[in-house]
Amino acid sequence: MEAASLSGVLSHTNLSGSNLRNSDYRFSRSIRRGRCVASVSRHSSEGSNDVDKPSSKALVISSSDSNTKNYSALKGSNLSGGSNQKRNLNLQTNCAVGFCTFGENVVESHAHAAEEKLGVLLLNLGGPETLNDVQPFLYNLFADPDIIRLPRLFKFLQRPLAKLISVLRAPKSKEGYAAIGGGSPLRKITDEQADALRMALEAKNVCANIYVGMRYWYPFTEEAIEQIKRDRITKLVVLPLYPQFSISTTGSSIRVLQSIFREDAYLSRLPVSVILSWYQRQGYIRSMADLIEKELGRFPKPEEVMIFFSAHGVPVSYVEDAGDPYKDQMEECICLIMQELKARGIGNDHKLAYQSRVGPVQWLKPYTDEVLVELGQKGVKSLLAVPISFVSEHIETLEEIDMEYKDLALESGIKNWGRVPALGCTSSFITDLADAVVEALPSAKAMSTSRDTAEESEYDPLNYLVKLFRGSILAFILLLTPKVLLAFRNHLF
């Protein structure tokens, strides 16, 4: 499975999802279904990626002219009002639009627009490109403190545990990647999206360098940031390639950015605007509706087809304990797409379910595999699967949906199966991303290097004792289990 499918795998140990309530992520949920004003921040030290593979350069798509033109003519950000909370790096966002800016220390604008040099950083999870990459990729995933959260006393176990889990999971994960050609196509597709975005921006008279930063594989976010520094970018827009925000995807990448920017004098003064979510944008909604309408036309009786949205799941604890807005945003996203289809005269029934759950912990329901069986039992004969949380083809679409879920659906009585492709480089989608970048530019502000009391909460004695107790139990179970001892002996030493 790709990285996102493994997020929260250990949350049943109270070291991930259930302890997110004690992290620095907080979301205001005064308005339901994603229309909230959210404030997000995270502080944590980040170790280097311990992978025995030569470093690769971050992708850089450079425009022929590095000068960004017509800044005064750029469209405004259309931010609606809302309360803001100061947090670790004062990361502020309005969920209704998806922008966030790092402020307070605003860098003075250059005297002339020609001195501006715009950069756009695309963020994604990354994926192993060969079968040999699978185990170190999984190691990077589980070495993320947002995935396995250990008390300070047991921080020394972070990497050994990541090594152990990656070794144990690698064989099964390799089977999945082997089934789709031996590796993830995510980097290739993201590179193509970066190039397409550069050209779409140039068509709007905005010249920019486009960078790709992956969270768990090459080119890493850290590599992209180093290239941004070398290029002396003067204004940066950060665009995660996740339509909906989750602390396990966008949130984790933002934490890395905060950590890097905090420690660097140049970066801490760089005006930055982050587009935290963009599922409500009309261009995205219409692009999804276009794909669905096209695929419906391939069925003998399009009006009888059930539109089946399959979204990537997250542990329930992320939503209930940490206030992750992912579920609300996903439900609103589906509502907006169906409204667009209804306006086109398409009134098919639809269903939302969540895929890619891992481990015994509770994940968002209903589960995709269970719903497919239920639909077959209820007599649904035609079904169109829509991978709603993915904008690129990868293992969750190519193997999990196209192979596992398709077979399950056909076995359950569904006769006609179809699947909407991921957006990829669809022109209307890329054009809308370019619009989002242009709209975000005026709100770019410099990061603040201030720290707040959230970091100090890690030193709360009661919280520390609870974490210590839980960590002790986990360490005892893991280190004394015969299977674990055998794995350590065979693979770690």
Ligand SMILES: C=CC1=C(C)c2cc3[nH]c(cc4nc(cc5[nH]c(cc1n2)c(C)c5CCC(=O)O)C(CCC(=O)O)=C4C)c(C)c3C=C
Second form
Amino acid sequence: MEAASLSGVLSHTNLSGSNLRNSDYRFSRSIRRGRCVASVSRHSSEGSNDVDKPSSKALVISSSDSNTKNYSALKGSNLSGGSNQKRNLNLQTNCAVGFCTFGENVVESHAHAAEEKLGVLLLNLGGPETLNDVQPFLYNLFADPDIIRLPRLFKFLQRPLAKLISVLRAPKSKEGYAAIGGGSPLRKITDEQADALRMALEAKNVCANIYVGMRYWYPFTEEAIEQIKRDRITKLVVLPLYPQFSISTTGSSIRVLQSIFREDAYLSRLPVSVILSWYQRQGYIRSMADLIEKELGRFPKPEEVMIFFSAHGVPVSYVEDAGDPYKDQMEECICLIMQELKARGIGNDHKLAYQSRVGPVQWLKPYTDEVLVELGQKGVKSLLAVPISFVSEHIETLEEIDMEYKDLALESGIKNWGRVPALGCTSSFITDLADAVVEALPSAKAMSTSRDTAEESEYDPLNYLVKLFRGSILAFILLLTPKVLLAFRNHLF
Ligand SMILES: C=CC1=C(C)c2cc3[nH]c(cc4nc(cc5[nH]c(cc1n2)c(C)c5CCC(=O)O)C(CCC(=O)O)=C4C)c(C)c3C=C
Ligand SMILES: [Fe+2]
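Switching forms now, from the form predicted on its own to the form predicted together with the ligand, please provide the structure.
First the chain shown before, then all remaining chains and molecules of the complex.
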């Protein structure tokens, strides 16, 4: 693919980390600057924001040397790179390219077109299906080193901490899930999206098996991969259902994939293309604008409504220390949606805020709850909430926005409240995802495997036993000390 499909590349971003288990990402500043230039005409915006171009973001991952940090960007899609580059984890984002390749030591695909069996893997977060699932689901979430980012020296604390935090958080989470019917709707909606995508691809004469791989609950990504192997898929497109890239979402799922692929002879030879982010795709932007336009129409005076984008937050350290592009991508996404609305003659005021913070650290600001109170105090009377970081209804739309934030807004003086539904299976959106899959196909490349020394040391039985021992002692201390428990309860939740 590479040279040809990279002709549209406008900038490069390099995400580097020491190894798969060490969630240390860095982005070059170039991509982190919002490049969306507000403009009435879509065609007068900068090239990178031209909504008429397919413009998903691309990722390259190669295996790493845990002792070396290499922040130099691989240029274009030359994955083989120099010999030193091969030993470093490089997650590279190519703006304005519709797909990416995944792997180390690129191996060209030799699959004959006639024998090709295409798979599309949808990645998502997953959610508890019953209230009994809530604590184990939270354990899986907090045990993820991309969710609780501990310094290398304290990695052995990950699981005991996850146990502790999940137990403490579970009652609050359960309340939320109870309020939305006793479980997360995510699996059902994602399955429906998978079906809709399969049909949209069929309509384009592309026959594909669609798989759903969740990060923290069933069906786990590992199960989806097992099925992909059983089905002897010959080419795979990986499509995370998060429009914007974050270390904590797409980044985390891709780490899981990479670690599975590196260990498996079949998978390491499977041509794969990963769509990293797609918030700037024309179909997605237009679909979001359609939903907003429709909901605005329900207000008595649509032109006076504040369009209030509420994004899931991440801790500030992700963006400022680890180089997560999430905030920049979010801002650019909103800018593109507002441009699209302006082009339709809709010039409402808008605001972005971040919701769902957890724990005592600083999260991206402004916070949704604080902004709602401020807007009420400033005299805003009509507000349309737009969930923007996710494409399915979930606990944070159905409970946090529809219940908590709505009540808060009304108490703060806002009189007319509305909320844009999640995209779900909206046909223009699913058709655009199908286009993204088709555009990604030519770039599929395989990776070959070789576990680096640092990874091997993680598998060393002695090393493992030492870690287990240290972890158990700490878990024991943390879980059985009432004072520690009390402190966590008071300060974290
Ligand atoms: C783009 C979306 C998301 C980002 C970024 C994200 C980061 C992130 N989340 C937590 C902690 C929790 N998230 C929880 C639920 C949850 N998170 C997302 C999306 C993003 N998270 C979704 C879609 C869901 C809901 C799934 C469902 O069941 O419907 C939860 C559990 C619910 C709760 O107790 O509030 C937690 C906890 C962190 C710490 C984080 C970034 C570091
Ligand atoms: Fe979350």
